[in-house]
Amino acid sequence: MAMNPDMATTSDGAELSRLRSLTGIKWSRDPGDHLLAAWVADMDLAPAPVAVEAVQALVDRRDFGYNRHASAQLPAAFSDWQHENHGWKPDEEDLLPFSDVLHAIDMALWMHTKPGDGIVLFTPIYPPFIRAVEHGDRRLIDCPLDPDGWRLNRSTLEACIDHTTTAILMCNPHNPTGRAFDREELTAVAEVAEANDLLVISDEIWGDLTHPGATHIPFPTISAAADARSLTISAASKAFNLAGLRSAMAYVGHKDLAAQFEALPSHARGGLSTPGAESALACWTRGGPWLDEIRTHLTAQRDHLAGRLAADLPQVGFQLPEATYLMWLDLNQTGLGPDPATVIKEKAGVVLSPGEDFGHRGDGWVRLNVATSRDILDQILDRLVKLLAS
């Protein structure tokens, strides 16, 4: 397969005027040549040869109609990539297809608890997780991971329950810190889920993209109960990078949850674009090779990283990232302040996810993305370095 991960940049800065032309938010919402952009999850490289194929055939036979060709083979097809992958079979009755992993998050909060409820958020954590939770007027309940190693304590989670607790709503593999959570700590949210009766929103969207030496494991493969107790959703997004095409698989175990969703009027779901279906389809049936190219090109990518933070920016604190392409880093020892990513910005032209934006204990964070060239990433490394010598 033809295909060259690292893209190296030419002299004449050939990919940042590509990467720069482009409409997407990730380069286009801070304007500016002087910038470099890693902040939002969406990755530099191309999308998947395969996916971009599928669209590109639909354009050609001009097939703008109403379209279930492929939204209806998508069930089986997300079953048979999560038992390839992942060793988990779901039932294709129990997959519900929506617009995007959000959409379904908000709904299920929306139907399933009510304002002034307790939703429990493992932090430092994704921001639409905590825009989930405090617009719909339910409350926040913080229960942080232990910052040595970024691990889920049982006895923490433990002590954040109360009265007025619902759900729990989380990351696996968890975003910003990459943690692949392991089969004990999962067990732990699954136990204290099954004691208070709590539903267990699982955004299991970066589950593809793990490193040497980790494992995605289903939050329903835990156990029976824990089956029982969820909503697990995924997609193709991430890891294929396909996030602007809107296309989202939701297993629900939670037989009360399945029927809140089967009460809704029939559009409320929302529905696939024939395009979000026809990419991840494509994705899942024939998208592995392809990711299993990407995967490398990411590894090496935050190993890169970690070696030149290690040599040249020692002040930086990060713990190595089991999954996802991104790096939590913490700047909190370079005087930088505790809003780091607007410093860097103004003074470096580098544009972060500022830490704060993922809960209080993010100040002095930021959050990297490494999805991008080696030539990109080095020059991004090159301002920081240079920014925090003077």
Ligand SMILES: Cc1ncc(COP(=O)(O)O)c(C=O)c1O
Contents of the next structure:
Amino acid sequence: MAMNPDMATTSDGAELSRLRSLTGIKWSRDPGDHLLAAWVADMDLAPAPVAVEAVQALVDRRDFGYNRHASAQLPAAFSDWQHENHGWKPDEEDLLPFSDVLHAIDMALWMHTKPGDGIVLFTPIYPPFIRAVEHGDRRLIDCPLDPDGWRLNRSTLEACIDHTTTAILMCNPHNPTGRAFDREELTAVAEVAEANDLLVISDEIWGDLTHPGATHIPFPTISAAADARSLTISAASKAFNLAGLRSAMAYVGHKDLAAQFEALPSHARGGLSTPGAESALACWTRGGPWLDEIRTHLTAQRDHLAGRLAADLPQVGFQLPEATYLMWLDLNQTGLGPDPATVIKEKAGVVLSPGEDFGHRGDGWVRLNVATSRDILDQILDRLVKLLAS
Ligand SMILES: Cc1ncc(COP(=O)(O)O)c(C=O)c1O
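With the form predicted on its own already on screen, would you show the form predicted in complex with this ligand?
Shown next: the complete complex, the earlier chain at its head.
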């Protein structure tokens, strides 16, 4: 595509040059130094310094051999972190490390459900969940959140369940809407799961990134019955910006599933990389102050985006997310058609996540990642304003 000269002008050229020199997918997947990337859920902000120091120390020591130093301490560190931040103290005995969150989800669905089983997803939904269900020939049970507030509705959930249903796969906080489900909603999930003997997989990777006024409630804290039906998975990777280092922690409250994991050949669960374990340990033990600063910035970015949308782009619909650094935007009234992300990339040079990837309810929507500098967020908005004015 020919480069639009407007797109090259930037008041923060050094930061854009740095981002464009990175090899991570966010800025390198789509070639072109006119593009602004706001799609995949990586932050443009540098990762937590404690994580960088932990990885740097490995490099300085040339310490690349088999290594259990951090991974041995990680269950205790995770349990303490959850306790201090979310009032949940998982038993270390029930924690299993995985290379990443999706790894744990795929394994659980593979072992605990069978082809033809119905798996409930709360839509619109993070695209790899759709793939996780469909790849194994499980049946996707599409349970829509209420678009007016993105609430999880008990009667909608009850109506979705049929005799084939064996699991609910949810993420809380929710990607892409940014909802942090409240006690009433999670209690509904727990009770419907109990009544229908369902496994509840609760992906809580966004749990540390709530905005002021919202609370992340770990699913196992809802009740003893919820705990005993759950696989609850988290990671340091979203909050501390470490997605490429690969590490996650799964709490297996569901005893049959725990036995299935236990019965696996010893390497089938994979394992943590040493940088993944060292960085997660550093964050969960010493990363709190950095995270506080980042959350303040992310809330300011969210509010800035919301303010500019209301002032400059009133035709764009949105609800303020309670968590995550993502904004789920309704572009159906903009005249850009059912696939606005493609039009925006071609005509404005802004790369967003296409709504259609989040299920059929996503047509006409996009997901925008605000975890960048104020200047880059403003450039993205300026381009959208110009496109929609033309
Ligand atoms: C809800 C959710 N789960 C999982 C992931 C990916 O986690 P991992 O890289 O540990 O598989 C993401 C990434 O954005 C996510 O939003």
